[in-house]
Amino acid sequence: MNFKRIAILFSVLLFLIYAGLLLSLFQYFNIGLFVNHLFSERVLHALKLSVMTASISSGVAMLLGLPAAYAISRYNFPGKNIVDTMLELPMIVSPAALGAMILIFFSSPIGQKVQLAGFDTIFTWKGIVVAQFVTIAGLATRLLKAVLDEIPERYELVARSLGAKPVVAFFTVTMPLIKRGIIASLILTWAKALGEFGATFTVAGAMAMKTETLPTAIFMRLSTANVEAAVTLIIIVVGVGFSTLYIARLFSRGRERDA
């Protein structure tokens, strides 16, 4: 057996593992119960809350991540390696630990002042946004940096040599070239935020009709042995996830054609 066949065999093996997990859901699938659970007030509220918080957190992560990614991709500055390494924190620390760090921060004098100023975070939807943001901000910056690294800096240098200021060169030269990559990064970041559980559960809890997101709702249904309802929620999350991945790949392919 040659190397090509071995590599393909392992790819098929991994596919079968995940396909088996998905197919196992259907032993508890009942179309009538699925529809009832899907359109229940509690599930619709969890879906609405998840979409809203994921949209806010991913939007903020992209707004902050784009200039941060540009700085890391284009410039050398003191402490760059430290900053770059710190962005890996959400990838090496568990979401539950990140949630605990958020709780500890808001228990500190600075965090208490933030909450007294009106940004009440613990056990509120704002806490969900904060937890999601902390979890995905590093990922958003990483994705955007990868997009920027694909665009040669000489394009901007040519624009500057013709008299354009750096900010003008960025918006008129670089932005049109990376717009598909930005959209793809936003979609992937949004999907990650939608499926976040550990930090969200730690910071905001799981209060029904208040701070119960889709991943939290799955945990709550399983904790009460309501497997059929949990399967409904899992199918929703998987369906949304695959849809966003498909859309992100469409934009990535379009970006490759443009390049």
Contents of the next structure:
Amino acid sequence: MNFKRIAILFSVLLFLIYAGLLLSLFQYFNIGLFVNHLFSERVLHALKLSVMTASISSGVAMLLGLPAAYAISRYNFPGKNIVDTMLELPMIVSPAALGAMILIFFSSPIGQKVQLAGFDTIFTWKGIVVAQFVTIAGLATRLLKAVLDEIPERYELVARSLGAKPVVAFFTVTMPLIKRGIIASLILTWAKALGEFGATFTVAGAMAMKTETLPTAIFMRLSTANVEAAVTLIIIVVGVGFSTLYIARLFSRGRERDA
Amino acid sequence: MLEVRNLSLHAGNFSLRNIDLTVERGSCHVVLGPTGSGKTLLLETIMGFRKSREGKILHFGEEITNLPPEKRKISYLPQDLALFPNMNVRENILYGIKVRRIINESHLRLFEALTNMLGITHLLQRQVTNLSGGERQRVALARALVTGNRTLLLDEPLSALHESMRRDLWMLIKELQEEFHLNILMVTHDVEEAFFLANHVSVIYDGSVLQTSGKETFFYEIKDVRVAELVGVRNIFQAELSDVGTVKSRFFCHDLSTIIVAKTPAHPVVGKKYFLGIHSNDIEVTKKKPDGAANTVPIKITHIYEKIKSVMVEGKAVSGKTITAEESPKLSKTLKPGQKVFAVFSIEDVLVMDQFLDGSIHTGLP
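Follow the form predicted alone with the form predicted in complex with the partner chain, if you could.
Once more the chain from above appears, this time first in line as the rest of the complex follows.
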């Protein structure tokens, strides 16, 4: 067996592992129950809450991540490596630990002042946004940096030699070139936020019709041995996830074609 | 007019040191250097993309050392041209005047004049990703000049083109320079390109300028063996000054085990070591020893290489050192490997070059 065949075999093996997991869902799948669960008030609330919080947190992550990614991609500054490493914190620390850190921060004097100022996070939808944001901001910045790294700085330098100020050069030359990359990054970040569980559960809990997102709903159904309901929710999450990935792929392909 | 005075800068492990250059009004100054010598870094510093550690840059007498690139009024063509892929040809060319909001009748006239002169009027609606190499160069030149900037920095912009297209663009750049009285600073590693376009030539090596001179005298005023190697002097020999005269001096050439007569160097010291260089096209190969020739070295032909319009004749001297001569194909038909002939060259054709300041012998020589 040659090297190529062995490599392909491993890719097929990994596919089978995931495909097997997905197929196993269907032993508990019942179309009637699925429709009933799907349109139940509690599931619809969880879906709405998940979509809303994921949209806000990924939007904020992109807004903060873009200038940060630009700085890391284009400039050298003192502490750049430390900043860059810190962005990996959500990837190396477990989500539950991240959630605990958020709780500890909001119980600190500064955190309490923030809560008193009206940004109450504990057991609220705002807490879900904070938990999701903290989990995905580093990833968003990383994705955006990769997008910016693909665009040679030379375009902006030439634009400046032609008389454009740095901000004008960015918005007239770089921004149109990274537009698709930004949208693809946003979709991936959004999907990651939608599936976030550990930090969200730790910060906001799992109160039905209040702080219950799709992933926490899955956990709650499983904890009460309601497997059919859990399967319905899993299928929703998988469906939404694959759809977003597909859209992100379409944008990425467009990006490759434009390049 | 562009003046660079004592410019120094650090960039990682590399540094530019004490660079002095002047681009005279309406002239082309070519900086010649091997890959990694600091050519691009120099242009980027003049453009303001990098901060210099010390030194000054003056543009028409005004100091621009600390001005941002957009205020320097210098256009820049990088090696890859950096045409904006999100814009068509017309939008690319008009970019500079649009972002500066200076679009007026005179700029539009200039736009028309340039697009006509560069032969790109039929391409204006085309996407830049669909242009050929030569078309891209023309669009980039139009974009750089339509702003009205009269100083142009070119970073090996023709290196990716094939031979005939490059020559067309050399001529076009010359025409543009004369038409618009451009001050051009261009970096390249191509000696022929430098010779065609330049009024002045500087050689940069490892971050320092080794030599600057007018084009006419450049090839016969080489004072540094690194410059000689860069411009393709194939015959470089180690020698020691043995007898000093007012105009000509005698050198004992260790490599050829013979005496070579050359022009007396500045500050001659008997016993001092030099490098002697002879361009291959300054060496004549003769079958008989000529009478009265200043320098004649017997050689045995080892190889004859055919080029398009000439022939390279390679032979070994008695010492075993190789001498290369460039001859006309007609003459070379009478020569063949193994034949014993004479390499003849005049006093004026011998370049006398100092060895490195530390006295070391350059190891890159064949």
